[in-house]
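Only one chain is shown below, in structure tokens, and it's the form predicted on its own.
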Amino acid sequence: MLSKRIIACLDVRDGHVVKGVNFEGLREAGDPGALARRYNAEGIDEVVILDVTATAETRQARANTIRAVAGELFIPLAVGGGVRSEADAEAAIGAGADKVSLNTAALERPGLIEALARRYGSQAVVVAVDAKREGARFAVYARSGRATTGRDAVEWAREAAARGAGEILLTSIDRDGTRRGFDCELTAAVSAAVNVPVIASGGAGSFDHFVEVFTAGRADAALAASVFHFAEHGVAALKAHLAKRGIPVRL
């Protein structure tokens, strides 16, 4: 069985790491380079940078942040937020990213998934799906959770994988920043629908939340932000907790 991955997310605004609740009320959480250095030393498996103000930042400012983080890491780095074209992806990878994450651009132009998969390989293309419960279904939202799309999360994840996405980064908007646990029903539904790894995001607050999402949620990886940023939970301790419960992790 493949090892489950623990991923730290750096939500970046104006060059600083921030964190909010339900995609709102952002507060500063530290310097991206310093946090990346700490996570690399602690044994995190991957880091994701999500630029939450990419539309307002210049490409050069974004590239500087990527270079600062990549220079501290010896593990995979994914970059998302504002990747709207092949040129944006080329700039991110040129600055040190191993993968790019598409969200709104993929919804608006699904062919971009295929173009990037052809150019860089599916392993370098992540499609981020931000989902919110609406009755009995999970609805996809775009533009940092502000715009409804009319799409169903399970169906969109299936289409994204078919178009060449190598991973699905699945965020529950309802659980984001709440620390009430991952939405295991959402994660399991998407995991059952696609044949690529699913990264669960939104709601991590305790070690057992990770156990739940790797078992009931069927996730291949779990991403968290604030529980790591504010040094409330150590990566090594989390991995030891998972290993004791029979969940394979890289120690």
The other form holds:
Amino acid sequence: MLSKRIIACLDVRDGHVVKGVNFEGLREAGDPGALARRYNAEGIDEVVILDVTATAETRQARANTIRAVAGELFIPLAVGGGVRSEADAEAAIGAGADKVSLNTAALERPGLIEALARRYGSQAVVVAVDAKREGARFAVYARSGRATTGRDAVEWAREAAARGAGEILLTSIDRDGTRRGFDCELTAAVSAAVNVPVIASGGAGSFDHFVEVFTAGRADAALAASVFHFAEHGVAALKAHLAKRGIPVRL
Amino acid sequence: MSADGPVVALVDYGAGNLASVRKALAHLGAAVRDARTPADLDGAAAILVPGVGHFQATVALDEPWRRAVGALVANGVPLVGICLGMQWLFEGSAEAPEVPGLGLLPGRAARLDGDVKVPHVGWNALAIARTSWLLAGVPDGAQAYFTHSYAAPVTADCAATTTHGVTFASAVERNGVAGVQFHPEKSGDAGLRILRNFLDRAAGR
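Let me have the form predicted together with its partner chain next, following on from the form predicted on its own.
First the chain shown before, then all remaining chains and molecules of the complex.
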């Protein structure tokens, strides 16, 4: 049976892991390669590097970070943040990424999804959808949640998959950083609408939040950043908890 | 990171990104040679055919490639196919029915079916079907990373099966010819063990 994936997100700025990280007592503080090694040893299923620097002149710095992380891993590695063109994708994949995650660039130029899927295969193309509740619907936001797009999240996910996205990385803007749990309603709506895997993101604060998003939320994978940095929230302990609840995981 | 191991020819026919495979083989001490033409196979101790994407891409592995690979296999050089490369070992695939596979193994790849998401993406378990050099030391139930929509049938050559909607051949082996539907270069310790077994076979161990 296909396992539910647990994905660690490394939010990286200028080559250092940032955002919600409790570094206390950790020698590897801020070092993406060291953090990736630790996650790998704990049994993480996949790693995403989200580069929040994301300007053109940082392409080389980003490549160095990708190389450092890829060198520690023999599991899938995705890279997002600032992948805005075929050249950005080529640089990321050339440095060792298996997948690139498109967000604002795909909204502005949906043809980029097709171009990258044609060149690298759909398995290498993730489309990240940042969604926010507006009444009974979920609206898509661009530019790290700052810009409205007028698009509906379910419709956009369906279009992205039809254009060749191999996976949808779905973040709830409402829940992101709150630790109140994933938005299971949003996740289930998108998961039911597409035949590609949906990675739920935003709101992880407890092991049971993962149980919920894999059952009620129908997620294929779940992503979190800071929740893994705390000792009591280790990847291995999370997976043992999920297994006890009958959720298929890789142990 | 020594490179004093056997020379592995990594067949580059434009189907996907070879960086991960190259990195995993180098990590295990193999000397990797990118093979872009059949002549690049000369003197190789082993052949690896990777590949992701559409079966149509294997059309690039034309008659000169087929002759060169076939001649080496006949001389006992081990051949492993990964993902699309494994499907190519068979007679063909429903994904591109007019494109012939290498045909070393009987059967054809078919589209995954059932009440499941396709493509099949993620970690899934290997049910070991029989003893093989390829999967030596890999425990029954070990998980590997998959990403594919088509799969090969369970035949006498099957060394492991996996179930996603249907049960398919996730590893095959016949003498020195073997293949895996999953990505050993992305499958953690279990995957590295499989690549190690391939290199050991190439070194005659």
